[in-house]
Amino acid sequence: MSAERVNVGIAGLDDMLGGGLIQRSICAIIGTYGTGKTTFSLEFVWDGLKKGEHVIYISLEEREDRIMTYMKMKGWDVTPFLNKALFVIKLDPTDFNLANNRIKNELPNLISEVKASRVVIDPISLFEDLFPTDSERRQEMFRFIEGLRDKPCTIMMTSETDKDNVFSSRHALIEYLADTVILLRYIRPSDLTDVHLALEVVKMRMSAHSREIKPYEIQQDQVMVYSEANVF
């Protein structure tokens, strides 16, 4: 039996995935600034909105507004479906104890009380940094990846990547905890005339995926994966 697809709302990214992402299933997006890891995100939102789903969208990096105004200027119409099916939560990753409770208690308890079916963390890394040490780190994320896996909604995450190695999240650990990795970078030709955005499915459990490398764009009001194209 196949499992069950949620679509990430990115055509040409959902057949590079099989189908889209495996339902109750958590994705990493990682990516350097600039390579729309926020904008997968909300197609993934939107998608999710436009088949009568609840959606919680957790930021630790852009205000409520911003993300609003985003969404607005793709032709979105979001405002009908705020606080009644789309729920966004600003958190400041600066106060250690409000992020962290909120995130790894609440979280989980607001999903089931809003019946959320898509859930976005972005950025992730910025969680991430709140601890100390690379154990702590290590254990506290994995307990609260654990703790998710037993709701019933598929979670999508960004992460930036580590400023000297474009293939690894900040401290090398979300695509571990991660069933599906998502990678996002720059590709310049050795003539440097243009760069190019390319993604490639770095790792998908359970599921047969693309392991091509494919270029896209970030257009106006959608993202365009050419799944039938190569980068050169």
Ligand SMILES: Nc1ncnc2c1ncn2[C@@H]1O[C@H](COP(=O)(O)OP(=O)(O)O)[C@@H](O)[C@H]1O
Contents of the next structure:
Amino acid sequence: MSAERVNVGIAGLDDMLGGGLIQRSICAIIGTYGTGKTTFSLEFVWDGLKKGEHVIYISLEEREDRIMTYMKMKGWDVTPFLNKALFVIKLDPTDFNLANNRIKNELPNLISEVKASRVVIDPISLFEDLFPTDSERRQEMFRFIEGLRDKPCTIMMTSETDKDNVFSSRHALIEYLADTVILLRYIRPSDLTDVHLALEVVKMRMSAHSREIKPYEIQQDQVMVYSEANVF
Ligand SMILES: Nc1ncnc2c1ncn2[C@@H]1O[C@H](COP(=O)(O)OP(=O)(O)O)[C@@H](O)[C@H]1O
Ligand SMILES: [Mg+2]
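We have the form predicted alone; now please give the form predicted together with the ligand.
First the chain shown before, then all remaining chains and molecules of the complex.
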């Protein structure tokens, strides 16, 4: 039996994933600033809204109004969905108690309440930063992710990369907890050439997937992943 797929909404990437994310799985998008993590997660949101799904978008970085503006700039008419099918929540990444309570205690209830089938947390790394120790972070994140696995929704979390390692998330944790890991990065073939963006699917539990590194471009209205092209 093959698992049901949930499209990310970016054609070339869905091809690389063998059709899309596995329904009810957890995906991590890892990349440094400007690689398109927020853009990818919004494509996932819009794909869901177009299909009549309910979506929760938890933002620890951009304000609600900026997220709405960004989606409108892409030519997506999101206003009619707001607070009906699209629930955008901005959390203050400096207030540990509040963010912790809302993410750990309120999110699971909210998913059931609004019948969300897609959830985004952008970026989870700002939430992870709040834990005072590594062991607390590991323990709490493990519990939190396990709790989300009981929910009937597909989850996308983004993370900044580690400052010294573009292949690792900031706390080197989410890639172990997530079922699917997509890595976004800059590639500069030589000192004098332009920077290109390239992505790879580094992990996908219970599924065949492409392991190739593919170039992508963020355009005004869409993300193009050139799954037929080669970076090198
Ligand atoms: N309307 C647009 N047209 C073309 N490129 C855009 C547009 N909006 C954003 N970008 C590109 O996307 C990048 C930011 O993507 P974003 O999703 O915010 O990245 P991240 O969340 O990883 O920091 C920008 O640096 C810019 O290169
Ligand atoms: Mg972002």
